[in-house]
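Consider the single chain below, provided in structure tokens and representing the form predicted on its own.
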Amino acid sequence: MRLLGIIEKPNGKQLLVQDKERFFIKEDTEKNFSNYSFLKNRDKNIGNPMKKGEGVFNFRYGPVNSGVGEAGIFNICTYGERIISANIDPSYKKRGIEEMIKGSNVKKALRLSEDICSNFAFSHSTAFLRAIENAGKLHTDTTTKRIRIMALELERIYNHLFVMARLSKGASQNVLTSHLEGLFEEALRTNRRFSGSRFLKNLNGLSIDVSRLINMDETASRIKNIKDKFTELYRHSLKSWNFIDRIYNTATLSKDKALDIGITGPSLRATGADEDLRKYEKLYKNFTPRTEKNGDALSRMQVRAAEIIDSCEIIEEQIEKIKQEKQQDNKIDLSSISGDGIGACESPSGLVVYFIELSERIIKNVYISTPSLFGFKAFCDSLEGHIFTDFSFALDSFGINFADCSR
């Protein structure tokens, strides 16, 4: 069982806990998980205490900095170029939009998770919805499904891309990152012509109409496109040993430090674990999760670029049974609905997971969980001991955001 977060209630804490293909809700009677206290503090400090010694001070980067595109503070412990310790202070990216949920109705909260975290806009929004229809015991229609699958291998595949051109920057190897950036634009580009949005958003509800995606086939074309230029750029980029040297043994994290602080998505499976929420959807086809075993910043790149290929091939068998099929007529009625209910999706950095009471349409407690908060525990547990020109190959490997984390 993975303990995913702890739930404020007027009367005690209860705690959203997974097992497998199952999430639930169980009484914090017993504090048996290894990450219950980070996760009690999810707000203030994500890391490590700060350590003292001879010559030992903070290295305080941000909360602005040229080095990292969002707000926050990295609290690094050095004596000079070692890193002994690190925490990070995710507070000045705080918004407060899950406080902003509770209270409005579902299709406000809806736009509301998109805005959590653009890169992750479809996976926090089919979470929630995953949430609603669960409370509300709301049957989805087979082609809303599809569509939701094939947004989110959309989304998987820039995402996965930018984190490939990151890394690649950082080892100055400036000719595959041109080409990778290209890619990273292109699958923007083909989001915006497939659902109106380059970062897919308000196209996800509880019943998708398959006649807003007019550009199927184009769809179809521009993926097959992206997956063999990638192919070829890929197989090239892993001849070039200076950027494989420099991401090789980086920031490594064992399969038992990774399931004990709960992260998910491509850097767990980065450690052997072959954990991923889609080989329990029956729409995904003799699905098979990627994985590698070093579980460092190399192991993690490799496994997105396994799944870059594998998304593209999903998308082109989703979009013939989609041609294939007839989509119901599904009016779905939310005039009284209420209920508890729990979403979880598979976003392209680890699950992301809505609990949501709601009562008349309105939401009136709403809990999220992110897989950017466990990853940045992760940065700060797997950067100790290394220097500080391995830090950006840290930090690009584990695909987080503060936006996700602070919500």
Contents of the next structure:
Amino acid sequence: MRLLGIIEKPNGKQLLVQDKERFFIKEDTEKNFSNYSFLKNRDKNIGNPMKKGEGVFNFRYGPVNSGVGEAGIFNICTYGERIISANIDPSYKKRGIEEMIKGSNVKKALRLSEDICSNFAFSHSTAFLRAIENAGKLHTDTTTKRIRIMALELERIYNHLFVMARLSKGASQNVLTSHLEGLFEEALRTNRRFSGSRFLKNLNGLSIDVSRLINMDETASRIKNIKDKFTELYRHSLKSWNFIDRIYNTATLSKDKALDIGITGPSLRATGADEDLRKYEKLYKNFTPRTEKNGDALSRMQVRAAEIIDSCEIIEEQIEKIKQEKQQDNKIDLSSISGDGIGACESPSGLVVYFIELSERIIKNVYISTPSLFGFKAFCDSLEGHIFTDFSFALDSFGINFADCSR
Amino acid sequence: MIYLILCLFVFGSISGFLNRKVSYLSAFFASILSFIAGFEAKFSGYIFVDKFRFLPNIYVGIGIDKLSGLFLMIASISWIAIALFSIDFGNHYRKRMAIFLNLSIMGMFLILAAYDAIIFLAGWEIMTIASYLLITEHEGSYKEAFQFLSFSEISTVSLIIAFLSLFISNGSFALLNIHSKSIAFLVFASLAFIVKMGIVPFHTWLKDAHSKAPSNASALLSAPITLMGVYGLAKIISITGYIHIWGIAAIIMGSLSAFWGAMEAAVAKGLKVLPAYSTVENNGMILATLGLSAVAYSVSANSTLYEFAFLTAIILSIAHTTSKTLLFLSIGQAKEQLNEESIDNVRGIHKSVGKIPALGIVISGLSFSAFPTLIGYVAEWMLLESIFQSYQFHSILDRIVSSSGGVLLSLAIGFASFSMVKLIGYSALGYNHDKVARKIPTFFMHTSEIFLIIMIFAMSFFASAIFLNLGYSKFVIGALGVPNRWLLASAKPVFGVISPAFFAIVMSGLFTVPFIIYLKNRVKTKKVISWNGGLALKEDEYFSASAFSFIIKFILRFVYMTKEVERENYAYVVTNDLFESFYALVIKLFKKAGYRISHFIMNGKIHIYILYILVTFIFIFIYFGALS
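Can you swap the form predicted on its own for the form predicted in complex with its partner chain?
Everything in the complex follows now, all chains and molecules, and the chain you saw is the first one.
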């Protein structure tokens, strides 16, 4: 069982828990989850307390520094080059989107969910819609599900390419970086051709009309091209010792530690755990999660690389299926929709989970569990004992960001 | 004049019981007279000798020749500044500090003015014991003072052996105008003086004694007292002449010492530990150049290298004595007013304590970093030029030793700059701590610091005049547009040249004009608090001084024996001086052996006592029987 969040309610706190493919709410009676205390402070401080000692100081990185892409603070406790403790202050990026969703209707809330973090926009909207569907016990047609799978895999491809490009850039692998950035741009253009948005926004819905997607064949062809180019590029990248040395044994996370933190996605799979929500979804045929054993930045990159190729194949397969199937007519009535629901989705960096309380089409309460929250905690833990130059490799390898964490 | 100086020191010592200001002023005037006496001896050919019969065939007395005159001048600069500084500084210590200060300086004066070994030894012991008592003036410094005394007594015992050897060799204790080829004298006298100079592995007392002693005593210990060691070595050379193997040993020990001292200074955290290790480094450089001089002379007396290397040792001594006195006095003022001991805790001296002590730290630190227009620049240029000219050596041994020594000395110069950047950047110029400095009278302290700052600039500007007056006119030329007598040359025929004066004029021209333009066009600017990443820095967010040097501690962890310690919420880095660990082990073994022997002898059993008395009696009986 994994604790994903602590939901504040007028009558007390409840726990959002996952057990394999099952997501449910528990009363806040069990505080045995090791990640309970950090989840309780998720908007204030993530990580480990500062240490004291002669010459020890807080090397504060952020909130506005070159190299820090978003507004957030990395508090790095050090007595020089060595990082002895680290924590994150995500509050500068907090936009209060959860609060804005409360009181909104489903349509408005859907757009807000996409705005939490643009590079996980489709994962957020999918998890949100799945929560709505579960709350209202709504039926979703197969074609819509397949289009969602396609978009999720497209999102995974460009995110993984971005992470790999960042790692390669950190190691000054300029040729590899340029190629990866080229592929990343190609993936974004494919998104645009497929959905009209480079970040797959405004596509998702309770029912997606397939006739909107006029560039299916072009998407298939582009994805095949990305797959071929990436396969060759990745093979070459593994031959660069300068690159591999920088990420091998960097920011290592053991399987037990990863499970204690509650991290999911490629970072968990890189420790050897074969957890992936997709393996429980019927439309993913014979899906096997990609795993590695070492739990270091290299393993995380290897998992992502394998997943890029897998995602390309999944997209090709889904396009074929969509072409063969006829979309069912699925009219959804939201007029009297009420109830509680949990929706989850395997985003590029781990689980995005939405808990929603609906009343007469209006969202009364929402709790969003994001992968970056757990990723930052794992980043802080795995960074200890490393030196400053490992910082970027550690951070980039988790594929996390403040926008996703701080909502 | 010599007796007047001695009387003034004695008066200063006695008046210390009554009025400390009078006592310090007495030391100040005696120091000025010492400088004049040294000047007259060195430049006016005035050689003073006054001796009387102490025992049959043994004469003792006072005597100043050109060599002691030169060192008297160098030491006097430091004495003048320290005595002046102490008028204000001494208010915060007991009256007896003035007595010990007078006695210590008088001891040094006797060393430099000794005609014979007995007066030399008397001066040596007066200096040592008075310095020991000076260190104990700081509360809780008995251990460090005792360590200083232990090393000093090693030095004294070696000196006694050396002088006895000299007596056996020459039949006299006289030190002026004599020659000897006694190997025992050479070895034991060299040992005595390198211990006093704090040459590795005899350097550990410096760090501990300096950090605990009152700052005026630290300046005294670091600059003029170690200068007595340099004087001793120069005296040995004047008595025994240049000896090749001595030169080889001096290059090896000197360069190792310079490297070790600079390396330890680079990671030092203590406000006075860093300058202490810098002393080890500088004295190592001086020893190495004396060694180069000896080797060069042995190879070819026709080469100018041996003279240039000897002159380098003199200029290094001048630079070190002046700059180190200034550094300790400036730091001492800050330490006293802020009541802090670590570099990290005195940030922003320029704001909290004052601009003059901050300037003192900057100028002395830059001088040790060989910054052009300062005397340290001239000294280190000469050092490098001496090393470069070792290509003249023929034998493989000489070449290997000189080039390896050159590498270590060059690394030492690099490390020294690193450590001084740390000291200047974190203490004098660092971000203000908002700490309030204790208000104390500072007029004499500031006067003393300004005097030394001017000396550091002036001695660099007039370096060519110093060369000429010391009798090295062959190293002063005119070329490349620099007028005659203003260009320093490192050899004849010319090998390398610099003109500190010309450089200073050009630099001040290039700097002054833009500075005047800046002042004229200066607009009022808004001053804001320093910020990082969009937020004001908090107290625990300043980059610490030990963090600045962590990378060196980590890369050279096998040398520093670096340990990174983490305990719950506490973390720190520990480095060790290898030699300190060795001494700690020796002390531990001695304690253990002492305990066991005492346990064996004093075990409370009467028959063992009787046995002990009997054995002792028999031993004495046999020994004295054999003697008779």
